[in-house]
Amino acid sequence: MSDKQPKKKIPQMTISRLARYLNCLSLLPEEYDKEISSKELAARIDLKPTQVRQDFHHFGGFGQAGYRYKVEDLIIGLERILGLDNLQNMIIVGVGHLGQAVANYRKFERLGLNLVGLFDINPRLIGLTIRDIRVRDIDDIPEVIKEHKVSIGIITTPADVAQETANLMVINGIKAIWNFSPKNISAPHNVVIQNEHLSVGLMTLSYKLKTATEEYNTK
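Output structure of the single chain, in the form predicted alone:
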């Protein structure tokens, strides 16, 4: 197995599938605790076995052709490829209902992410404690980023202050932003951005439901 990063650029869809593979492997029942085939893995996430093997081939194949994959080796290799083997400190700005829900996600640590700061401008929220972390005023963001060497910022603010929040993060050294606000944000090319629009997912789900219902009614 080789988990060395390839020199050529890997398509974003491939990286997204690697994350799906890792998530699937982490949830495998006991009977799959040692080995799994590409066919079995593909079936669990509705892909073709050839797609799984092609994705793994970008990174050395994770084993010998024709043999089942060792689950532990796959998990370790995928974690290294996705950068989950190095602990990254992160903060959340905007501690309303959505921000609190994100902060309470219990699997961050398993993903190599360590929540070190929560921030808001609402006096009613400042001082609140979530997972043993006290919500602080946004004026304290520079201090916390510097003290904990924070590399990831999560935005769960209203849309009208999302870009301003992103700018504050970038100025103080944040290198990756996970944006949950309804508005896309921009940043310098050396800052990674993931815009996560919940409404887009809901609209997509609504369309799929509409299409499925129409197909069922025509049968």
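One more: the block was the form predicted alone; return the form predicted in complex with a further copy of the same chain.
No partners, no molecules, just the chain.
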């Protein structure tokens, strides 16, 4: 009944929600240790139960009518769908504060995402060790990618070198790029890109704040 291969294209919003479900499940308190209903899960992330079931339905569902969901099954199923069930190696280029913040992100290991390299051009950073990984010069990138079969590249450089960093990654065979620089980067279409533009979130917050106060003022 479960882990059915989806025939149709899955909506982007569904994928984001699956990630949120998984995130939510991983920080569940004790009392939900074993089972959870779509109603309870939905409430925790401010959605309707139907939405949860419909999202799961794209993949054939994770439970059985009458039962509640087994938390363990959900986690395993979601991880498989999201491609977190087999190990991927990653590198980070740009070891400023943002790069170090990402490098220290504790959840990577649990998700099967393995950090194997840190790179910068700043000589003062090279040689520094973060979470047992030594910061190396960007000239060493090709070597590390090949040695560790790196599939994911994380760009936390300044905007003006983001594109050339991406090019370097692509040339050496990286298949996925997580880009934190404000500039959109381009790559061949067989390389997947996830842009993480912080300003979008902040502007959205600003808009919400504005409309909320407007509503308040006109009431």
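If you superpose the two forms and keep the largest set of C-alpha atoms that fall within 1.5 Å, you have the rigid core. These figures come from a predicted structure and were not determined experimentally. Numbering follows the first chain given and starts at 1.
Student: When you overlay the rigid core, is the Cα of T211 off by 2 Å or more between the two forms?
Tutor: For T211, whose C-alpha is compared between the two forms after core superposition, the shift is 2 Å or more.
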